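Here's a solo chain for you in structure tokens, the form predicted alone.
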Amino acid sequence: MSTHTPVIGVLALQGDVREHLGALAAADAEARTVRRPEELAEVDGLVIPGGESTTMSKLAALFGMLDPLRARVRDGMPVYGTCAGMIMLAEKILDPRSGQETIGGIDMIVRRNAFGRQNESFEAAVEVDGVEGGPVEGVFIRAPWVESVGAEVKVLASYGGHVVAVRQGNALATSFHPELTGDHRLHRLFTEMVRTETPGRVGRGAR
């Protein structure tokens, strides 16, 4: 088994970037912020954090990141989206805001704010396929859910009858925020996905 340290970026345009950086470091990755195309080119994988998906979409366009992100995801770069990041990875949003764009990468349709408003946020135990050691504690904050998935998408978890975690190839997404709980098992799962995709290397950024 390869034990090299992958370089994983966190898209740092908006959202809970610091928490993901800490969780990735705890999962034995080299974590970096990514704001520009040249920084994206230096990472082996990418986390798209929770936040406000409409704002994130607009900032990605402003920083010239949408097309480079789409290209890297299309080329197989491992990517993990949480909450707003799940929305960004969807091929289609059921109820998009005007001008809202996505990166794509997972053949799914998502519904924004599906679990309610900010004051309806909650925590719940969620069994996630592929994560050992019992359920993870899911923090749902204005969380989306997945309305439907394509044939290539594997459903990893559901809550309340709604899909809340999926994977398609090297793309992983959850409706909830594991980075806020101190439980780093999902980040370890993603780190291993990146490590498997980049065998024998110490990241793109190594010199």
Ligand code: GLN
Second form
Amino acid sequence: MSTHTPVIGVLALQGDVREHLGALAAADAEARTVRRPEELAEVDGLVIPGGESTTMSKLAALFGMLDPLRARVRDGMPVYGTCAGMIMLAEKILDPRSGQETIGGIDMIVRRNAFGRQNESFEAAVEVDGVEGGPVEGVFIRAPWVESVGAEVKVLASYGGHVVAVRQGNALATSFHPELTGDHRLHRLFTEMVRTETPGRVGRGAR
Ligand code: GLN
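Having looked at the form predicted alone, could you now put up the form predicted in complex with the ligand?
Whole complex next, starting from this chain.
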């Protein structure tokens, strides 16, 4: 197994960017913020954080990031979306605000705020396929769920009868926020996905 250090960006337009930077560093990635197309071009993989998907979508359009993001995801760059980030990776949202656009990348329909309002936020143990060592602590904050998936999408976790974690190729998404828990197993899984995708970069870790 290769052990180089992949460079993983966190889309830093809005949301809990700092927490993801910390979790990625703990998972042995070189983590940096990404706001501009030039910065996107420099990373091996990208995390799209939790926050507010409507605002994120508007800012992505404003910063000229929507098309570059779509292009890199289509080209197979590994990407991981949490909560609002999951919404950004959906091909379709059930209850979008007007003008809300997504990046796409996962053939799924996502329902925003499906688990209820801010004061109905909760934590629950979630068993995630591919994550060893017992369930992760799922932090659900105005969380979406996945209403339906296409044939190419692998369901990794469900909670309360609803799909809350999925993967399609190099795109990973969870309804919940592992970056808030201090449990870095999902960030490790993602870092490993990025490492596998960038074997040619062996040796970068020496920088
Ligand atoms: N409900 C939010 C949205 O629609 C997501 C909440 C979150 O990321 N914690 O974007």
